[in-house]
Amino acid sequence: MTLRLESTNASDIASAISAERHRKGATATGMVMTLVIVADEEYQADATQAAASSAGDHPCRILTVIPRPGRGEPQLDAGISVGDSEGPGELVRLRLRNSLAEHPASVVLPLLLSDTPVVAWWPAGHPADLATDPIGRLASRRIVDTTSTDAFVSALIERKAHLATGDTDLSWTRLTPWRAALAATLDQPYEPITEAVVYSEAIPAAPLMRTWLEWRLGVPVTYLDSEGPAINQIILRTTGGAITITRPTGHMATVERNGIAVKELFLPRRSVKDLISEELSRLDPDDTYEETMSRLDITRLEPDNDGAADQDDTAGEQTENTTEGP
């Protein structure tokens, strides 16, 4: 059940949360963080549901801030759910109307759980400088998603220019299965790697993957446009032949050495719920992401070719996939 308060204030909201906890016999002592989601009406429902679904693994207070700028008197409306079907934690939707929309931190600050970390998430549009934003200053971790914008090249340039400790990007989180697959593949003996190729649709995860591979392998990496879905093939060329990981459908990948299949890997494209759950599982800064972003070459964010490339024969037939992530 959702308790609705209209024309309210932060003090009354805090009292209502406490009363609901008491009524249900719930406690705040098991919650590990406050997650602040800043989104407009278009994105808030999906983002809140994704966060609430992950609350079983990461019990938290979720504050979804929905700015509604306009003329008229400032007004705060709230919807409060405590330990119900939307998750075991606390969920508060805050609609900041009119001039109050310009001052979200003043509403959020009194509602933060004491002595626990704060994570801020902008699922769509986000400030240029997260660390100096009023909400961002409250948080030790700040999450954006450059995949949510068509102008991702500009978004990556902006993120690099304003990178601060604690920042991260769900475009980077989408690479976790690929990075794990590459690490597992290279656990087996291999000849020295001389170069690598990343085949992908034009998405922000692709230049991040190229940058990470160049850093970790110390070899030149080419990024070529493909029909996808997302990143669908990575080739590591060695002095003894090619090691190829191909994922034509967005689900299963095949590892080949010199054109001979040696194993299959489960390499799914993940939902936003899975991505945000991964990020909430770590509250320390993501040093690998920050190092990758510091090395990102803003002159090489787009594919090295003009159109979809002819891929290695091992790429297989492309099929449509609607799951999110590289």
Second form
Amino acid sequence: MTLRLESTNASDIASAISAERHRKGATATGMVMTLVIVADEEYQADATQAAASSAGDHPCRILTVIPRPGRGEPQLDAGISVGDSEGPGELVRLRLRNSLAEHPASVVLPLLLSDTPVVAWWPAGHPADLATDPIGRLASRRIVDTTSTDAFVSALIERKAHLATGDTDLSWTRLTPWRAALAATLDQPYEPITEAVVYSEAIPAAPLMRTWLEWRLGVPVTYLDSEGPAINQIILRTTGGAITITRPTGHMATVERNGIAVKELFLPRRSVKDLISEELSRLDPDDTYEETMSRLDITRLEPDNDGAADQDDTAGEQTENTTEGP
Amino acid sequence: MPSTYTPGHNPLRSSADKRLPRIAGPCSVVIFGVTGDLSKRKLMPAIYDLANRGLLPPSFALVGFARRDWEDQDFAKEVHDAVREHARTKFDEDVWAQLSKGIRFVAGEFTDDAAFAKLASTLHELDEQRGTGGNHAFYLSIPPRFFSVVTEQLKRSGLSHSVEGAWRRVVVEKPFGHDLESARELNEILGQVFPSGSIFRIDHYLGKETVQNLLALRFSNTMFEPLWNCNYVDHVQITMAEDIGIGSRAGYYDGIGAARDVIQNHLLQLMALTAMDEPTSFDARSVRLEKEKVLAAVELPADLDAHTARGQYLPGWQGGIPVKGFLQEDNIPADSITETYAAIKLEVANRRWAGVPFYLRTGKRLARRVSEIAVVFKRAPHLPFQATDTQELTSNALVIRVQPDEGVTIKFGSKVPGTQMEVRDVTMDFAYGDSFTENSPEAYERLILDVLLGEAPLFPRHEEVEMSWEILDPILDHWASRGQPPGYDSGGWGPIQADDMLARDGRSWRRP
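Since the one above is the form predicted alone, can you give the form predicted together with its partner chain too?
Let us now look at the entire complex, which starts with that chain.
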């Protein structure tokens, strides 16, 4: 059940949350963080839903800030739900109307849980400089999603220009299963790696993967355009052949070493809920992401080939072998 | 070239990169006694859960060995059913399809040389076809009396021997013997075939998150450790209560009893972790060293009659259900002297703990299933209130709840609102599951993964096992000379003798 307060203020909202919690008989809260979501009306519902269901893993106070700029008197409307069907945590939707839309911190600051981390998340569209943004400044971890932007190349350039410790990007989070799978293949003996190829749709994760591989492996990495979905193949070429991971449908992947010993691997594309859960599981700065971003070459954010037409070269054959292989 | 393979170094892994999970390398797990209850309820589901969480290598294989006339697919169906029923994570057809490709079954008796030859060739095949890389863990989910024949067979068929760059490990479950002598024998049997670093003794209790959190609580905070000594602690109570009876385990339980089943391993390990000094680091060796120091310092009370208690549950009611007494259970002789409840008092003879008793208790058919460590503090030396004001105030306590509802509770006094001065006990709760993003994995998941990764901090070594038996043996001998244990009501908190035992020291058991 959602409790609605209209033309209210932060203090009344705080009292209402507290009263609601007592009414439910939950005296100890155990909440470990406040998650502030900043989103327009269009995106807030999905994002809040994803955050609320990931709160099943870890109750937090979710403050969804919905700016509603316009002319007229400033007004704050709130919808509060505590530990119900939407999730076990506390969930407050804050509609900042008219000129109040420009002063979100004045509403959010009094509603932060005391002495616990604050995480800010912009599910779609975000300020250029997160760390100095009024909401971003309150947070120790600032999550954006460059995949959700129309022009991801400029989004990545902007992210790199303003990168601060604590910034993170769901495009990077999406890479974790891929990175884990690649790392696992190198736990076994392999011949010296000479180069690598990333096949992917045009998504921000692809140049991030390229940069990470170049940094870690110290070899040139080519990024070639493909039909996807997302990253669909990565090849590590060695002096004796290749280690190939192919994920044709965005679910199961096959691992191939020197054209033999095909293995299958569960490599699913994950929901936003899972991505947010991963983000919230560690609140310390992600040094690997920061280093990857600082190494990101902004002149090489797009595929090395121009357009999907050139895709089927040697690696295309690899894909075929994999699907028909033993 | 930086991308060249060097064992132990992976350019794509880095300690700073905390997102990447620890994934076991290529390997197989061979389960002996695969038709057993533990295997169905815990092991096979845990392996599936690991696979589902992406923590098993793509080349993983699972081999069952048992005296059944099964083909690979019959065993796969068995695993499938067990996973469907008991796995913690959601069932995914694709994960299952992938896992089931590595499932094999070898039929045979433990004495059958041909069966072990078949096992050897099966593992060899897996190395070739699945790429398990010669790494194999043998899980002995079988009664200890078969350890000798199985390890002998493994040795004879060359399975215990690992080649360069690969490993062979053996996993055994508690009980690790039934007294000091048998524990030593058991260790010798395993030690003849496997080097001590390759023997993993699973005590699933030690895989629980809370047990590891106990170390985090003690050694990563400043506010507890200064109080963690005989200046402030009055006594410590470590409890593991079960609401169930012995069920169908009569064959195992009769002659073993509560003390051997639980105190020797779980409770003494919990006590060691509670009482030990700070290890120099959290590697297996340092933690073990500190635990061993505590176990070596444990002293038994001189009068064992006054400071230990035992009992057998009587027919009665537990949680609203009529239940049998222990002596009425199937296959338990009417004159069994096996105890189903055991409580003992121990002291730790060192500067930190001098004069602080540790009360350990465990029992079956008690009021509810609960495990906890309660550190009970001394009363304030002076209370500047009238005696009537603090009548309701008892001792402060810090309680580490191991199960269910893992977490920490702190109990202290607080003023009751109003014009009168009245101080009463209140509790402050931290529930582990509420605060963290990952669901606690099942203990078996953690432990199996640790075996496959070769990480040993959570596994007791034979030295600890033997020291625990040295502590317990005199008590067991004493009880054996005292005939049948007294009865206690099912669904309660144990025999009256246990209450008397604490009353003699001017204390009482906490109701957990």
